[in-house]
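Next up: just one chain, as structure tokens, the form predicted on its own.
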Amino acid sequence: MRYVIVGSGVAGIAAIEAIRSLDDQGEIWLIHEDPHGFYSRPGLAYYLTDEIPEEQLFPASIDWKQYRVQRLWGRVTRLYPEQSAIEGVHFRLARSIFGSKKVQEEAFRLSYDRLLLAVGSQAIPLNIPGTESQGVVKIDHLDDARRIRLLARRSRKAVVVGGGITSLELVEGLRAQGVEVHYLMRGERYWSNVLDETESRIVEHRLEEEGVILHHFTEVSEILAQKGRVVGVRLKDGQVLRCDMVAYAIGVRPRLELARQASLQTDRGILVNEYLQTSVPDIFAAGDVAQVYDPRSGKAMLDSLWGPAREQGYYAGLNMAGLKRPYLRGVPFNVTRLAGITTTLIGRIGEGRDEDTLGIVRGDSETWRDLPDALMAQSGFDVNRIRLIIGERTLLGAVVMGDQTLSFPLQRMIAEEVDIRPIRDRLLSANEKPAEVLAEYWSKLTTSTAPSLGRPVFKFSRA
């Protein structure tokens, strides 16, 4: 047996695992276009404000040699489904006669018995006049980091566009390189379609307060160059923002070309059902680029989280590896800094549509922004807050900024549907407050006899 994966993002690196612990004799090629291989895309955010290295984005923890994989650098260019093989080209790093190098490239074609498309998402283009301007950036790869942190230190204004958890990458990234930042929002507030007003003005006030300077209702229609070089941007209005670098992030979008050439099934992302398999059932995907079917809601939906992509590559090499075993969507949770803020966003808990971007994040979900038909309490004030969404019966979201000790206990209930019905009508009165209201509970499930809440909110506990 033959398992071809391309992607070395964490979902490609997932289903190897898989694979290995089902198959010990089948064969695995992993194909990453990436030079770097397999890193914590998550990480580079601390790599971008110098609170890690670069070599600590490496995770020591993955042997190639117990796993036996074949490793090759490239890119595929094209499936062939009713052949089962796929073509593309393998890089090369040679040495010229100068002591340069090159990269070279070479045709190779590969069968395969099962494939795995993990090639994840690409960070959608700022499309204006003058972005082909040197000192125009965003952030998907390392490679991306590392050009930001060498222009940051000639640069001494920064203009960054966009909405969501890496336009704040970016932001503080270049704010910790002592680059004076401009930050640009298309409307009202950061991040409206995930956070309520009140959280988007606690992130606004702390990136205030680190010297940032807010432009709401605020678009560039131009970048200005001279020589090639970021020199400004126009806005809308006519003004003009003097600047040395610009960034932007404006949404992520699923890679699809391989998938659309191969004629697959694609709608946002590439259709999968809950065994991740595409319309071709011997190709299956997972990660950022698989628009998952969810069996409970009727729905397939796209999560740009790292714990899902996880989760998905390892179930996809289960089932490549014949073990058939449904993947059912889990409720979306992350944990992510925002201005300094630990911040934790579970369930569904958005507001509506964000101005500032185009689709998806990197680190959203879909799910968020399925606000229901609920009621809401909030808790404390300033850095230390708690937003609850409340259904009838179950809480269906939370929202914890700051002290993060209610963050594990409400991922619990939340996932596994804990009845609240003893305590919701605590939780909305104006005379309780929801966290001391939320802790007590806990503390009585918890060491109650009572049988166990559930089933786990994890289903692996590899790292």
Given for the second form:
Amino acid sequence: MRYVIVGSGVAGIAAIEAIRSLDDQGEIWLIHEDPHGFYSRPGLAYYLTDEIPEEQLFPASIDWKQYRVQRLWGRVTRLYPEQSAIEGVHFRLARSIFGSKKVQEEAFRLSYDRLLLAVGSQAIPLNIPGTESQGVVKIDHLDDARRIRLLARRSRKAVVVGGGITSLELVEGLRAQGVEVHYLMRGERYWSNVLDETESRIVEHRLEEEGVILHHFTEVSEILAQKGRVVGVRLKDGQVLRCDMVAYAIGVRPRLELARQASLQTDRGILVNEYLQTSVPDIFAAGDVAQVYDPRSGKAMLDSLWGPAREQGYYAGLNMAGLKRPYLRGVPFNVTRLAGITTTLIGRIGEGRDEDTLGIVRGDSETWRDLPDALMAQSGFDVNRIRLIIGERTLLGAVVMGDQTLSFPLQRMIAEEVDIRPIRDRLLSANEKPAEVLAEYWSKLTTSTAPSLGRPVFKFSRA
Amino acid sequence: MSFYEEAKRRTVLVAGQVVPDAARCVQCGICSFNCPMGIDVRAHAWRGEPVVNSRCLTCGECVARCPRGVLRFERLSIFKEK
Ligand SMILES: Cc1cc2nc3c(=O)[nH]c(=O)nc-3n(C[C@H](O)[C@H](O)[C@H](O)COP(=O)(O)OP(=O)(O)OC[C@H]3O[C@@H](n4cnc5c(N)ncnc54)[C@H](O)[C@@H]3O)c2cc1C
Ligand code: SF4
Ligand code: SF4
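Okay, that was the form predicted on its own. Show me the form predicted in complex with its partner chain next.
Expanding to the full complex; the earlier chain stays at the top.
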């Protein structure tokens, strides 16, 4: 049996772990375009803020020898589903006679019994003149992060456009490198389709405290350059803002080229069934590139989240190795820092469109914008804040900012669909503090003898 | 109480161990980088296994530094369950 995995992100790695837990004979190939292989993509944000050195991005615990994986640095360029084969180019670093390094390309062809497409997603490019100038950056890969750090060293002023978590990671990363940052938003507030007004204001206030200059209702129409280098941006209203760098994070798009060209079924992502199989049964897809059926909403959804990418990769691997195990999409959540404030986002919390982003952004889930008609309870002001989306029987979503004491209980209560009817009225009452009501209820639930609260949640088990 | 203070407060627990929630971890390595004993906390978080390591000081550094709330202290139960 030959397994071929395309993509060395967390979905690809998790698939390898799963395959090896069931099959220690089969041959595993990993084709990766990123020269650095597997590393923490979310960790890139902390590399930009100098919280970790570059080496720290690479987990030491992945034992390639134990997994016996044939790694090939290269790009897959074409799939041949009828022949169960792929084609691509193999990259090799070669030294020229003058001692400089050069990447050599060599074509390859490989057949497979099972193929996994774990090719991830990619930043959507800015669609304005001037984006090819030096000083225009985005953050997809380690090489992007390196470039940002290098450019920041000789830059004084940067403009950041976009939304979601990644735009703030760019803002904070550039601030940490000592650059004056202007954050441009098209609309009237930050991440308006996931956060509510108060949450957006809390984040914006914090950014201002950190010295970030915010511009609302502002849009870039052109990047200005001299001798190929960024010198400023022209805004829609005609004004010019001088800067040496432009960083953007307007959203990501699954990398669908291979799947489309091979006529696999795609929508916004590659469509897969509960076994992570594409429309061609021996080709699987997992991670950011996969659009997965969500039993709660009845729709197929995209996520750009590390946790689900790992789960999907793991399930894809189990199924590729012959164990029929359906994957149930869980409730997406993310714990992240927004302008330094730890924030947990769980379930269905927002709706509509955000003017600063197109589709999905990194660390994002489409579910977060799938807000049903439900009631809301809020607790706390200033930096510590909890927002709950309350359904008839269960909690549907929550945003926890600042104090994270309730982050873990809420994650479980939402994922396991815990019955909240005993406290529902109190949660909605103006005289009660939802945080206190919840904490009390949680401690009751967990000290009771019931072994499980409700719906079981996904756990990684080592086979 | 902030998450950080919560973590600090828990450092007084003597018979405790660091327990991760694998589903939250993004493998950034901040925990391992800050562990004064050089324990690879991240590897435990990947496997969802508690840090059972005699060198662990239960100092709380990893718990406090993790930006994702992956790690928490859990009291080791002194009495064996029946
Ligand atoms: C800066 C940043 C911040 C983030 N923040 C968060 C966060 O806060 N929380 C969170 O949960 N998630 C976050 N994410 C998202 C998270 O990292 C992704 O969801 C996750 O990495 C997806 O894993 P994957 O394996 O599906 O794809 P990827 O990690 O994108 O890996 C895909 C790999 O496939 C390779 N590839 C693509 N095409 C080919 C080809 N044709 N041939 C060979 N190789 C190919 C690519 O080079 C890449 O290495 C963030 C990501 C970034 C970049
Ligand atoms: S700091 Fe937290 S998120 Fe990062 S590797 Fe450690 S446990 Fe995981
Ligand atoms: S509690 Fe302290 S010693 Fe123990 S693993 Fe965490 S950082 Fe290391």
